[in-house]
Amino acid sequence: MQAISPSSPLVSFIPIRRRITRLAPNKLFVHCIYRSDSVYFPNGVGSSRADWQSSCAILASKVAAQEQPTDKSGEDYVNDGSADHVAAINGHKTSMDLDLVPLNKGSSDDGNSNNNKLMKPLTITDLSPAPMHGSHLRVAYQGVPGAYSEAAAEKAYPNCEAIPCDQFEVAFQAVELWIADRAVLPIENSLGGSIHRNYDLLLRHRLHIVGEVQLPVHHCLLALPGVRKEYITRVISHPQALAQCELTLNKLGLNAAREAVDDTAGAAEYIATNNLRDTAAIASARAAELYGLQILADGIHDDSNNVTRFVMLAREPIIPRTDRPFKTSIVFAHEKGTSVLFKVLSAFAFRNISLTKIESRPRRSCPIRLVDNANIGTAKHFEYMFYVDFEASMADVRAQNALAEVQEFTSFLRVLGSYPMDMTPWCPSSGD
């Protein structure tokens, strides 16, 4: 939750605890998603996947695919630490299992036991918090090496240790469990729109938005070396990448079936691992370099103005400032439906605060509102949560007063983060 000074009039505008239904525990297994068997990728990162294991931790999840119950009187997304699935980190309860490899106290670097070699004692530097920026940050992202999310993580935190995760959920939990210091996840694309899954996860988890980064997307058609376009019978990639390249694929004369996979770089890895000579992938040029593929066609996206906005997440919020442009993200709802939306937006308009995004998501705890009318019958209305981004810092008095007024009209309000805006110059993807 966004930190607010005690003297601020907004000290009570966010509900601290909500009654929630006890959730069935989900098990999280953290282990390497890559096997240690040797797989050779020409011009790749190494002769075996074990090379990756030595450079960064790879996460995977076996999160149970089950529908979580909703609460009866509030927002089931508001997790105050009392739910069963919260990890036992810093005093919280847990029902998660971490399949971590224990350290061998007496082992030497070559794997031989050495009882005379003792563990190095901890020092104060071992307990110091991770820096806000720099080379020591561990940043989680969804996908495999070569994904656009990895490029966004490196743009947000240069020289960081990027940690691949197979699901968005794993990236959130990696930060909560102190396996990673930050997470960089996509929130919207200029062509495909919002990534709704991550909006839902922002409410389910207690992480804070601490920054944003915008990354131009440059798609390439990749295949194994020596494969020609006329041999291609299948094109695989992320669903949005397939949609963003549909017109260009038709112009190339590819009479190939389209097949969706989890991510773009994962498609390239799949082709290289299985030596598929009849399949092409839509991915980045870096993915081609990592997995030893050739680029059959460069810049195949239908629109050159293709950019994805990512948000950076951390366990603690940053201190809002007014010496540079800031953006604030909030989410709110009202038990009387959408009629309050105009009043909420007016609170920003009257103070000349620009809104950059409005997104609505159904309220899982109360999806339908019934209105009885004796003469007509019963009207059914969908209930929504509203996400709003506006250009102002929480240190700005205008923003504080606006949210104090919004609190009067809403039954639920949460500040997801107040963070610096991405002011880097716009640079379309190369080759356009």
Ligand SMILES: O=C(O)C(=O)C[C@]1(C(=O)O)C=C[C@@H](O)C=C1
Second form
Amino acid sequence: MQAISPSSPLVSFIPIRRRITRLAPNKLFVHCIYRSDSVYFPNGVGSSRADWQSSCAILASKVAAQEQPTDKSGEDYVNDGSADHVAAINGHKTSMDLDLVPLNKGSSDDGNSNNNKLMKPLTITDLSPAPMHGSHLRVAYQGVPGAYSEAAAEKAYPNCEAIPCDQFEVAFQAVELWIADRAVLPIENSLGGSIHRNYDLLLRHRLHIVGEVQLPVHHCLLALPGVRKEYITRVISHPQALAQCELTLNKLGLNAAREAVDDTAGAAEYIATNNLRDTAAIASARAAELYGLQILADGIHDDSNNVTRFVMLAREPIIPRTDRPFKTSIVFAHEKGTSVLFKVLSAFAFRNISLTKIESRPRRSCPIRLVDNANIGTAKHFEYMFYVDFEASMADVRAQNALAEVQEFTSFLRVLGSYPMDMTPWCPSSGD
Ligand SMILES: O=C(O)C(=O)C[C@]1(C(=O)O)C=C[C@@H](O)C=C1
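What would the structure be for the form predicted in complex with the named molecule, rather than the form predicted alone?
All chains and molecules follow, beginning with the one already shown.
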């Protein structure tokens, strides 16, 4: 087998499709289809255009196993502790070898009978270099093509390469391992509420929020062509989508069990792949188109103002500005539980800074606080991490002062990001 170096001026592999799945907690599997417009083979055979595929497993142990934050006041206020992180990433970048193989024997259109020789794997030393400009940004999202997260990635970064990942955490890891430049993750929905898993992952990983997009979500009920509503015994979708359509599903009179799957478009793909005539999916019209399903009911979300807010994550924070509306997201904890919450919130109120969101999550590193009371016994309180979004930039002195005050009351404080607010005018999805 002969190896071809991608550094050869005649070889250019352009990634056209990628998919990332998780093999084990710390092992990602990257499957990539490349297009090569000009391939040079050392044996002298040339190919004008071909599609090649490659797969590789990447050990993410050092990068992915992020520690829970220690309760230290002001920890990670700046991006501390990242040197080790970058070293680990660089280790992966340099040690990664990929075998590129053609998609199928006939895929190279060189018209040469020496095709068997062309089946030999090519080696490449890097998955693909980071792009120099925004239009080819690699953006990881959870789900498969047709998922709302893919639409959010395209809204945030038009013309990006959206990379499907099978889990939310894989999207985080893809950025940490430099397989992707950004991750786009849903964080809350106007009907279904917060996506708690992503709040927890924001804390576990050290990526920075660099932007937000709000996406009108227009759900459809999809089934195989020819299937009628009466045949449906099961409706499958992402739990958020099921929650967003609960009332409408009841009104449609479907006598169907509801089942949660990983993502909306994945539900549509599953029905198509397994030819399920008794199952419907809640997903987008684009998913119907991609997987060859028909739309049984259009616009089945319970309220026409159904919007999901996504955050964009990157390895580096952006420099906050004051010449346009910014939002800042923080997370904090306090040893005395919720009792100081009003003090923290007043730090913003006194400075006229509006809060747009408050969320609390169990504090996994210290879930319970015992409160000794000599007469009554020992009381137990649950402990929380608090997430707050406020409308001000970190470049704004008011925000800096507010956070300096908050730091006095908290045992742990981290700025998750200071980023431009999505100010695009409200336009409900078509059909509403
Ligand atoms: O399943 C999808 O299509 C997703 O992009 C995920 C997701 C979510 O997690 O909330 C995104 C938007 C909708 O709210 C429903 C589902």
